[in-house]
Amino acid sequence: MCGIAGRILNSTGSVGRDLVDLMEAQRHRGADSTGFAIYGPPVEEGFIVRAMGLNRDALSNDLEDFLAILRDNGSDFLADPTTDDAKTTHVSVRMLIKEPGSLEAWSKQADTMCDRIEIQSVGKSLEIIKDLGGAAEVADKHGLRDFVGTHGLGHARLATESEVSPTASHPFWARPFADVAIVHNGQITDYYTWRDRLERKGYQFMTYNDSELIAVWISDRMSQGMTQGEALKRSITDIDGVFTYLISDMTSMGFAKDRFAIKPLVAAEVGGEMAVATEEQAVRMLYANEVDINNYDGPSLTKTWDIGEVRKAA
C-alpha cells in the first residue's frame, strides 16, 4: 500500500518542495512515516552524514563517542553537527565529516553505536531525512520544502511487517555505498535467504525491512561490474516477491517492477524534468496542465534515467 516517488529537475532547484507535494498527495497510502532522499549540491571535501540520535538528552555524550570512532578511522568533523529542534526523544543529526580511510570499515565500526546513533545516509550529495507521520508533518519538522538540489526520492509508508520507527522508515541508504538510496512498494518473499547470503559477504543491515535489502543487493551487483540497468533487470529474475522500487545515485535514477506487475508506477517527462510516482494524481500535482503520462503497467519492467540525459531533453 506504500507510495513512492522520484523527481529530477533540469537544474538545481526546489526539489524538496516538489517531493513534499508528491508525497502529500499520496499520504492516504500510508502515514506511519514519510521519508526523503535529496541530492543537493555536492560537497567539495568529505561526506555529508545524516544520522538519527535515539536519545536527545544523551546526544552530546553520544556524539563524543561517535567522534572517537571517526578519528580512529582517520576522519573528523569538518563542522559542528546540527540537529532538529523538535521535542521528540529521537533527534535528526547532520554532520560534515572528513573522508575516512575506508568508508566500509568506518561505517561498520560506527554501526556498533546503532542503539544510540544510527547512520541514515552518507554521501557527497545525498541526504536522507525521514520521520514518523505524513509528508506535511515531516516537512514542517525538518524544513524539507527549503531543500535545494537536482533530484531525489520520496516514500509514504504503511507498515505491514517490520516496526514503526524513524529508523525503520524509507528511504534506505545502501550501506556502505556512498550516495545510493532506495524506496520500495511491495514485499520480498525470499528476504531472509538473500539477507543471509549478503551478510556472509560482510554486509550489515540495520533493520528487518525488506526494502533495505534491495538497496544493498543492487549496489553489490554494481560493485561487481554490472550497470544499474543490468542490475535492475537481474533483480526481477533473482528476487522473489511483488515489488516496484526506485533507486538513485548522484548521476541516475531507475526502477524495476516484478513479474506480476501488481504495484503501479507512472511518470511524466517534461522540459528536461521528470516526476514519477505510484499514482498519477501525485504527478499531476506538479504538472496540472495536459502532459503525456507514461503508465508503466506491464510485468518485468525496468528503466534508468540518466540525470544528464534527462536535462538534455529540455
Second form
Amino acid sequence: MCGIAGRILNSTGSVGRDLVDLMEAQRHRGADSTGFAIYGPPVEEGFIVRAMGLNRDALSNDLEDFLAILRDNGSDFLADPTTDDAKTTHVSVRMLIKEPGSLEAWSKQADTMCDRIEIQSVGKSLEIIKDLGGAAEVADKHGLRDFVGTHGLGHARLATESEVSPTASHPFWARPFADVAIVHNGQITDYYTWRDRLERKGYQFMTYNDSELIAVWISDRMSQGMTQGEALKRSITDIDGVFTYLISDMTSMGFAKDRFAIKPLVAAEVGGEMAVATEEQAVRMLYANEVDINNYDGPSLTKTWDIGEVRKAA
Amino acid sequence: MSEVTVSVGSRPIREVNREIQAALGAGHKVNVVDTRSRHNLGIGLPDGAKISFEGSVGYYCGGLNNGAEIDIERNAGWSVGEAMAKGKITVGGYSGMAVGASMRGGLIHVKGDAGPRCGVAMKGGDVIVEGKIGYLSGFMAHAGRIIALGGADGACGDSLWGGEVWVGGPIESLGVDSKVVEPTPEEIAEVEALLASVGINDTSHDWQKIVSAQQLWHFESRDASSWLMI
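The structure above corresponds to the form predicted alone; please provide the structure of the form predicted together with its partner chain.
Every chain and every other molecule in the complex is listed next, the one we just looked at coming first.
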C-alpha cells in the first residue's frame, strides 16, 4: 500500500496543516511511519539542513564532528541547531548552515558519518521531517500543523520489503540537489540492478528502501542535465515495477506512473491551488464540497505543476 | 416508499452502512448525502432496495450488491459494484479502475468514462459505459458483457477467458489473446435492447465485438514470451 500526497498553495500559507489532513485521511494505507517535505519561506543566506541523530545522548558530540566536516568545506552553523524534545533514541535536528563550497563534496563527506547523523534534506526552502507512527502522531511530535509554506509532499508508509525505521521512511532527498524531494507508492522490481549500477557510479544509499532508488536515480539524471519533466518521462521506461511517485523542488511538482497503472493518484485544482493524493477522499478533506477531480488512472503518465507563486508571477 | 436521508461526513463508515441497511430493511428509499468520496458505502444491499448517493463516492461503492438499484450522482472511485450478483448501479460521471470487478450478474451503467481494467475478472452481468473504457478493460473476464460506446484504451480484452467486449468507437489496441469478430444481427438487436433499457436509443454504432482467441486456454510455458504485454 502506502499513500502519498502533495499540496500547492497560491501563496505562503498553512501547508503543514493541509498535508497532515491529507495524510491523516490515508493513515489506513500505512501508519508504520509518516513523513513530510515542506517548502517554507526560503532563507536568503545558506541552507536549511534537516537531519536525524541516531543517538540522542551522543548528539552534542556527533554535532561537533558534523560541524568539523562543515568547516572543512568552507561552511559553518549560522545558528545553534535545534532539536525535538521527545524521549526517543533518535532525534530530529534542524540546522542553518553557511553555503558549503560544493554541496556535493560536503554532503558526500558528511554521509561518512551517516550512522550517527543522517542528513534528510538540504535546501533553501525544503525541510523533510519523517518519523515512526501515523500522521497525527508525527504531526504532534514535530509541530507539523504549524508549518507555513507554499507547497509540500506527504507520505504514509506500509513497509513491505525493507525495515521500519525513522530514516528508512519517506520522503527522500535527491542528494546532493538542494530542495529536491520524492515520495513513492509502489515497488521497484529492478531495485538491485539499478542500485548496483548507481553505486558503481559513486552514489551512496542510506537505506534498503526501494523508494530511495528513485531519489538517487533522479539525482543521476539531473546531474546529466535532465529537467524534472524529462526525468519523470524517462523513469517510466528506465525503471521496472509498479509505482506512482511525486517529485518536488522549489518551482514545480510532478508525478510519474508506471506502465501497469496499478497505483492510484487523483488531483483537484481549485482556484490556482492544487491537492494531489492516492485517494480522492483525502483530497476531499480539503474540499468537502464537490470539486472536479482529475483521475490519473491510466498507464505511463507524467505531469508537472508549477508552484503557486511562480504561476501567479507569470 | 418514504425517503430517508443518511449523511456521511466524517462518520465511521460501519455506522453509516448500518444506518443505510436499517432504513432499507424498514422499506424506505435512501438518499445518502455529504458523501465526500468516502469508501465502502452501500455494501451488500438487499434485493429491491432503492438508494441514491449525492455527489461522488470512493472505492467499492455498491459492492456485493444483491439486487438493489443504486444511483450515484457524480463519480465513483475504484471497483464500483465489485462482486455484485444482481441489481443495477448507475454512475453519473466517471467511474475509476476496475468497474464491476468479479461481478456475477446485474447491470452497471456508467454515463462518463471508465478507468482501466473495467470488468476485470467478471463472471456475468453487463457493464455499459457511455464514454471510453480504460487500459486493459475486460482483463481476464470469464463471462458477461462490457459495452463501451466511446471507444477503448490500449490492451482491450487482454487475456479474455470468456465473455464479450463490445466497442462502438475507436480501440487503441487489442490485448493478448483477444480477437474482433462480426456480431450477428440478433446479437446487435440484443445489445441495442439493453442500451434502450437505460435510455440509450442511438442505433448508429459500428460495433466491434471482442472475444477470446482461446489460445491461452491451453497455456504452454515455452510460449510465455509471446504473452508478455510489455
